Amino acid sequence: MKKKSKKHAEAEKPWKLKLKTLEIHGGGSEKDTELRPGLYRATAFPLGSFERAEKLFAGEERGFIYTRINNPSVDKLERRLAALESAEAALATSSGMSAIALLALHLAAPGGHIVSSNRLYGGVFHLFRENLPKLGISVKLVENPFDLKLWEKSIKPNTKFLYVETPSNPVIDVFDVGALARLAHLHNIPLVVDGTLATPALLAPLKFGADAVVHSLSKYMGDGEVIGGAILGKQKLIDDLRLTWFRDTGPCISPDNAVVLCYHIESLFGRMAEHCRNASLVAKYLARHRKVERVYYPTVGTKSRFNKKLMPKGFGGLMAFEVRGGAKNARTVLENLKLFWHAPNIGEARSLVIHPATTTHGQLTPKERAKAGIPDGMLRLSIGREHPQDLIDDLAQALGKI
């Protein structure tokens, strides 16, 4: 048999694709026969032999069973997400909240304890403060999550994992994933990171030592069109989740949503670059405005240089600012904006505005909001992909009304 030349052999070696390419080709294989992800609207799939059915349901053989458990369209999305996050595997869920709840139940029930940053999306805050304790899971919210000593002091013998959202919503704090991972591993517990606002385009938590990443795919990943969530990590974690809490509680994503998400992920890196650029320009403008008390964006303030070291690719499109004069003036500004839609999502092409204290974080008490750094005069902006000067002009005229 004739040996291949060294030059020929090197040409056949697989090369490591760049992330920008993986947003389009990630999760693909030579067996793919469709140019675009196929839509499999099916509830159940043939099991084959008696023996194969038993192995499939026991998790001893991989294959499609029932769409509540797995589906070819959803599998494509999961493989693409895993490729982008450099994860062994992914589990797509019905929403970001279902992903967080599912992982918390799996890792901490029953009788477990979670240590979390208090800089959280309001829904997660409420889940941790109110509902997980009803299920026997206690949560300690670290009130100054920049202080690693406070994290360590909060860890107990039954602590099951550390949890951080970075950047956080709505204050846009950026945390050192590597430092938190080292602390977690020192105590033999995992670190879970919510990477929704960063997306894989801006941050790769697993590469810095995180053990699991959760996403609300409803934000930047889906470009505001469909709802979805995801958990990413080791293959064993994902398999264990799929065969237990996920299979038994059913928070699955629809095949239709999975396909739409695959389409939108193909433009993720380009879109995120626009969001980052526009948000930076808007933040710079607001930071100089005399009617603005404070701007919440990682490029503004004393920590800007440190933040850029943690996330050199950018910080996404979510930002906030505090209007001087409190909630009354914040309301006046919100109601006079013309381009900004008053809506609760993040990551859309259109710019959005909302008042966190009365909406997304309205379930927090005034004291809890104060500790989380959310003043009554704060407005949260999801900066879209319009021309930045038009957004600045809109903010200027609205601020001129107070």
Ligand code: PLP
Contents of the next structure:
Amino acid sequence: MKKKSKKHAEAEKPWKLKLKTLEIHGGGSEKDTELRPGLYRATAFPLGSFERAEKLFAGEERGFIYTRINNPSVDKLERRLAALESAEAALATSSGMSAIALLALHLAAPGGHIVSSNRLYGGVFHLFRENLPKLGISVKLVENPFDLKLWEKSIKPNTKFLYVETPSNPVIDVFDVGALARLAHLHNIPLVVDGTLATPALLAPLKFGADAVVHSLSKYMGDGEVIGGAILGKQKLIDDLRLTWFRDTGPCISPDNAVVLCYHIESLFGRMAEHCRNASLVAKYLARHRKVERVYYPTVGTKSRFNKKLMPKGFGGLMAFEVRGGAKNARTVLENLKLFWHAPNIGEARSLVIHPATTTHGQLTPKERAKAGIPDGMLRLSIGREHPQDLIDDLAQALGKI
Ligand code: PLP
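Other form of same protein, the form predicted together with the ligand, not the form predicted alone:
The next block holds the full complex; its first chain is the one shown before.
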């Protein structure tokens, strides 16, 4: 019998690696020759023989062709993401929005129907309400997404998939992925989960029965440095997407960004633990403040026990709170914060603040915002990894200005 090389033997670990280890080793293979993910800044790759070229283009043989379709650096990121999400395969994209749009086109065009929670990032809400309908895809936004019966009632013969963002941006609602997956499968349709705010460090939607997961990698995964997105699921889904909508519309991620993402993902679990701890401390402080009407974070409020069952490891760093006195007072607080940066991202080391009603969710009508639970006095906080007491002190002094 041929003796295996040492490297090969190492790759075949006799035990199942923990997720925490996979953030560093996930997707590695015996073919790896680099200790760190290598940067393949190239547009095209040699095709070899005439026959191989034909097979590569037909999708009958795996290999690198052209960076719009695949690339070794991007492949490394995809394998690492798939390992972390326990998915058969992953497709990295230029942004979270392109991942969601691609998957929706692939699953529902032409003439399909989507049932989604109305608790969505504003950009996705706009895609679903304005642009997919222009392509003949209709979307039902369930207005009380905690009520499974409303989801079921919305399913039609042409419904192609259920879609849920959990936790949701900016009200941080946590949904029961297992229950939604069971409902979807009862109707022979897939469940797609946007797991951006949880990341694989806090939630494993595929293990709960979801069929595909989408991520904006622009948040926690990239630690605020790069824009990117991903779709994860069965190998067939990913292969089909790669050779159709992805190849034909071109929203690929650059190899440079893929490598940056691989590096940041190596510290994901530790960073998420810090975000979770800081956010729950800030939420606890704000929940007791007399100038705060309501805090939106899953550890506070009536659903906190149930939420903990759904996401026992924590809820990430995004939270929101409603300032008493509406938009005017929310503006005063925002303008007086000294440590929080006024910026639209989520998941960076530094804490950020934004007023959703006039920015990230400004594309919703006032009525739609009310139904989605976004009041004018709400401020969204992306809690970073500073010392939590400094964040609390900053909020205390800013709230003191109203
Ligand atoms: N999904 C969620 C939950 C988001 O918060 C965002 C952006 O804020 C997106 C998707 C879109 O991601 P991207 O900005 O990478 O296109």
